[in-house]
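Coming up is one lone chain in structure tokens, specifically the form predicted on its own.
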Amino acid sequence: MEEEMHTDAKIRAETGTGSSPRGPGCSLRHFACEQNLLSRPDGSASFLQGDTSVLAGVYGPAEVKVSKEIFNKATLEVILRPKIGLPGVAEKSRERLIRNTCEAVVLGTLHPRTSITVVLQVVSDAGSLLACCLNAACMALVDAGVPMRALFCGVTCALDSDGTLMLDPTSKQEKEARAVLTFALDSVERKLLMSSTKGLYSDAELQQCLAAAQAASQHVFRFYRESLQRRYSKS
């Protein structure tokens, strides 16, 4: 049985340039965002964190499917393509876990027997992809005026072999890492509303873990504030 690691977790940290906020403690990396880039769409987004970048593009609400429809809210689907090649089985969990976050904010009584479909793209895989995927889609869900009752994003968490938290871990670091966690959380209470593990890890981890990404969820939905503010102040 794993023996459980220190109570204390041990953060570390990162330098991060860029227009993201940093506070003190914040090992997040740089983020970048862009709305609205692409015409077909309702509404699109491009999220990047650090090396890793996500294209998401909203669809609706628009004509469902007889064979899809839901009486009294709407479909939701997600599709996540990789940068090469066809969807697997990875693609096809990812997808499920970001289509019941979505669930989870989305007013969808509000547009019954309609389809709201989340296209995700990925261009570059450098770690915490499935984090970046829930950031793009909520700013493209936000891009197309979907209604929701709060925003979310997603803070991936890595623990190494001595216990270190290591937050929005690279490709190399997510190798080495004994655990790899992600977290959906909420924009108005922090509510964890969708949880993602991989590997060996104690009840106490779990918690620091959460904790740690429920604290660097404020410095994303700053990001996605002041993103927004920067956009609409333009226009």
Contents of the next structure:
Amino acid sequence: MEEEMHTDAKIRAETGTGSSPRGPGCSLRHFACEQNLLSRPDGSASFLQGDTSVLAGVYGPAEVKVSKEIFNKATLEVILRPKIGLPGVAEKSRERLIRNTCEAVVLGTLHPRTSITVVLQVVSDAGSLLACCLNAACMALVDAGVPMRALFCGVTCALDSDGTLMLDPTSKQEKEARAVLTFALDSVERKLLMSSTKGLYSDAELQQCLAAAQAASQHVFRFYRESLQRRYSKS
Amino acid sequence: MAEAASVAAESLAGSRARAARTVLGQVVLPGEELLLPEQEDAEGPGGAVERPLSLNAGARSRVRVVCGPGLRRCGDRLLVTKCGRLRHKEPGSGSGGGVYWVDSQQKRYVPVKGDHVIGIVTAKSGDIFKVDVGGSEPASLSYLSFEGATKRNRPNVQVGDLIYGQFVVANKDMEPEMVCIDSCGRANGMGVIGQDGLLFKVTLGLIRKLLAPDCEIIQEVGKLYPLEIVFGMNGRIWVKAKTIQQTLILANILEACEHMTSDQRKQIFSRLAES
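Next block: the form predicted in complex with the partner chain, after the form predicted on its own:
Shown next: the complete complex, the earlier chain at its head.
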């Protein structure tokens, strides 16, 4: 009897603004999102991008240990569990990036001396994992009713050896790419909240990727809006 | 004329502040900005209109609008902080622009002053009880906050008891405090909840729906069996009927009410009434 809302959307994003003349049109993979699927957490969401799937649960605002409490805002914790094996340094570093993004957006001052915990479980990894984690975390925070000043989304770009820009790369494309850049953008003015990059790229290419990510984020936010509208239309 | 005021006030792509009136009943997302009625007239078509300073302060109509849950004051606009449907309530009488709030679905309770809640006593330390209300901190309840309680005549409250009380202090900076008497010193239904019965948890939205003035669900449930029921605004419901089976049926109906349409509900009630 869980309220399930499955929204599928096939999204295509074309980068027409100043992209490489040799590059083909880029597209984001098929999105799907489901909210309120777990009974224990205060908010939960599952986000699918192509074959990459992440499940997120949010607990909060809840009790916090005295050693971790902050007197004037909420303590945000992010826990990322990989699909197999124990969490390692890569997970820790991703947790930190996601936490910094969430802290910029969540209104922690409304709940001082409490803790908001986001738990992410990787269900399958087929490229663009960090972006999918960001999207799942955002949907779960909205589902839990945590006050936020904006929504955020993650978009991944990959640059291959001849400078072609690919949005939302698969794991194969990521391995062969010369650089992989992940951006977190907010919904109000498409400002950059977080960027994590790996590889070799020039300044102009960075700006190009950022512009492409900002254009693609519009589609992600439209998908968020549609899926939330569908959820509330059932009640 | 005035409706032209819903023209976008911002030129940034994708971010427009919309008039609150035009968005009523629609789903709003965190990050959206809403214009209040008085701003609409100021920011009409034409953007930067120069308004002469007026010596008569009363010439500008000032409407006092209350910003409810899910909304924050951001400059002279309302910023939406939670996802849900935007609602508005006209002021009952006199001045004021009414209340705007966002109807969102949530499971976690945040203590609010004046709310009646069901709590579970978790500890007894000296003269106060620590009561778990489902929020981020346990609330404190003094033993003198019961009807007819004095220093010699202490109330009979044990760890694990259910308490129905209201918050007198509940803000983000202080530990919540609750009492089981009203302002006149009478219990008014509050206090320790009796033996037996079943406590279960539902979402906050369902509680608000059930406590709305003409809720059909409660009327229909009342016709089925004689029962005792207590609703806590923190998402907890306590039910007690004559037999355990009836109690469990009631608990299942109330939990399922959230996802059923009214037709499905009527079907279930008629089936139960027959058996």
